[in-house]
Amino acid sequence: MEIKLLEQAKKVLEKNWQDGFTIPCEGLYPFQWNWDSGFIALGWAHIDMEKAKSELRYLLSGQWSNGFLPHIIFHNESETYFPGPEVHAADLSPYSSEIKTSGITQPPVLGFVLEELFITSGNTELDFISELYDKVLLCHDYFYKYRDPEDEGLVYICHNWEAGTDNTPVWDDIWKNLDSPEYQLERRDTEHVDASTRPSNREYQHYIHLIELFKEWKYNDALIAEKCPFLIQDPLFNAMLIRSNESMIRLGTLLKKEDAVRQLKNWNEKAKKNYQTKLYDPELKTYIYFDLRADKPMKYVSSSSFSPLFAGIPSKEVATEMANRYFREGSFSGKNNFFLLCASFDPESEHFDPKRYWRGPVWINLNWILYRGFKRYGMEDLADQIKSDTLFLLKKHGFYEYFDPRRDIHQQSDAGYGGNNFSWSAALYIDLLKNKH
């Protein structure tokens, strides 16, 4: 059975290449999303190793000249997506790319998919390390230097979509208060999946008007941070800064380049003690998120509250203390055993919903960062149940984008939702299986 769907998981990433790099899954989503494309190229690591350096190539060749990296980058056309390049509208932009982009980003995660990459191939490409690293180190640059307008070592962003946690319930107080016009959507993705699993179309109308915005100032930073109404630092992207920003201090220190690794720790060292003190809650005895524009604290746990372990950021009596109140014995274990691991919002909040996109369902991505965080803090039992827990998802139902997390509706119907044959679904489950440190 594992070797057939190994086989599997390396078919579905070869429909999904386009010459180049690849697609997160045919239809649903036609273009190169960036964290998308990081966690993509773990699994190309383990099967084609050129691949999943083009891979990176081909987003990077979308930065733009201040070292902002895009979420997507349209190297090809299709029709099957909104919003698509003439929506975004990038190149009012004076730093834009002559690729077409969209104008947000996305947690910035190639700081340590390089370093793994580096691991995988038997620490053989230092070279493609060295072609990549300058790159990576402006992006890391550009979030500290116009997303921290504290000097925090806490940098914020400035949509939804930015989170990668797209309609989290996080953010319903933010959409009760912003009053977005009813714009008429050209919405493509229901007409692939069930609408019932996807944001609603409000929730769409206040993503295009956060794009709106941006396009009035012409994506001028200053004017995001000074006017806009979603300003949230968010505990999953913050995490990725702080982990990237390690990887890229040990791979600075191979390259020999000691003004970057000290940079980087400078940024780090802050940035830890800012994330322990500012987004830890020692009521709910995890970590939130902070609204900048209301300046006040966003009480509400997900997934991403937990990404802290992947980053090494909480002390070993804080992580053993967040394992147990919401893993050993809490809402996301479930009782009974009830839950698989990890659903993506708390499954005892009134605005879980298992099936609604990133309101309660399992991704796969966010597993494989808490599988690593748990085995980070020595915690192999909860890793060990999490790395069962996403295996037997997609062995029972194939690569789709997200699972529901109640454990016994998976013996009664199909509970697998969104894309199927989805790219990063199939690379976690290669590096999951291959990975051995």
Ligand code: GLC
Contents of the next structure:
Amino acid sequence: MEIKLLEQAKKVLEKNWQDGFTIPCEGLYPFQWNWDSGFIALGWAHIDMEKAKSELRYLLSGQWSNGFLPHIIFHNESETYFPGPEVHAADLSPYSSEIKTSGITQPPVLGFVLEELFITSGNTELDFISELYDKVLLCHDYFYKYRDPEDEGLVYICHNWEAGTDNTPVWDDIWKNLDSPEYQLERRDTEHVDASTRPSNREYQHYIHLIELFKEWKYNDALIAEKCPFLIQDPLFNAMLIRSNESMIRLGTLLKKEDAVRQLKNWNEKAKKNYQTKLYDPELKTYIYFDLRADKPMKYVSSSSFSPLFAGIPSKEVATEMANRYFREGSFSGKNNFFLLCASFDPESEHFDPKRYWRGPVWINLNWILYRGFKRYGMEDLADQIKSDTLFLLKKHGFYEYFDPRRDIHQQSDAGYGGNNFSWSAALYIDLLKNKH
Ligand code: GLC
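Take the protein just shown as the form predicted alone and give its structure as the form predicted together with alpha-D-glucopyranose (GLC).
Let us now look at the entire complex, which starts with that chain.
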């Protein structure tokens, strides 16, 4: 069974491979996506290191001259996705790349992805690491220079698509106060998958409205920081950056890049300290979001709340309390382990929806992050559980984009949602099976 599924996972990656990079999902996501490519490269590394390397080179070929790394790189043309390059109009920015891209970014995973590749190669790929190192460093430099207005070591996101968790209920409060025009949108996503598992039309109007504002401001970071109605310090995004910094420190040490290592250590020291003081909520006993525009915390618990485990941010005590509260006795496991790990939003919340995109379903990349996080803290019980729940879902339904977290519903065959043959679900399955560290 395992061998057969492993073969299928490879086939998914091969099918989605486009002569240099991998699309997340045919039809639904037909271009190169930023953090997808990071996770996809982790899978390729086990079966074809040259493809893993190419994936990252292609991604970084879309980097802007100020270090910014866009969330979509339009190497190819496709009519099956909205919004395409003409809606993003990234060339309004004086820094944009030759290749067409979007003008928003995604969680910075490349630092730790580079280190994973290096380890998977048996420490042989140092030349490749050296080739990409400065580009990834420049991307981190961009974040601290332009997206940390209060100089806290915590960076903001200015669009829900930057979070990676596009449609989490956390953003509902922002949309409520936003008077976006009622654009007529040519949505394509709902032609590919069931509309009941995707964001609503009104939500899409807000997503496009933000992009229209960025275009009006020519993607100028200072104007965005000053005026954007969506300005959030997101726990997942910042945990990814801190974890990537950590890997970049180790790789930089190997490459003898002393200045870079010093810089990265400074960033991380400040970032970890302020992450703990600003994003930790002692009442909720977990990590939450901060709305910089409204200057107030957003008290919601999602799977992103636990991502700092992967970055080593909580103390052992804080981590144990969080794990007990949300997993060993708590809402994300449900009564009698009713829920598979890990729902993307708090199952006790009125906003929880087990079927709809980031409002409840399990996502494989978050599970991979949390699996590594539990391992880091020696919580083998939870690491084992999240791994076996992940493997169960993939074996039962195949490589879907997201899955229903309710355990009892999986007797039915349709509890895998969104796109099928989804690349990071396949790639991370390969990594979960093959990775020994
Ligand atoms: C969805 C996800 C996002 C991902 C993209 C491509 O928009 O929310 O995180 O990068 O699909 O797979």
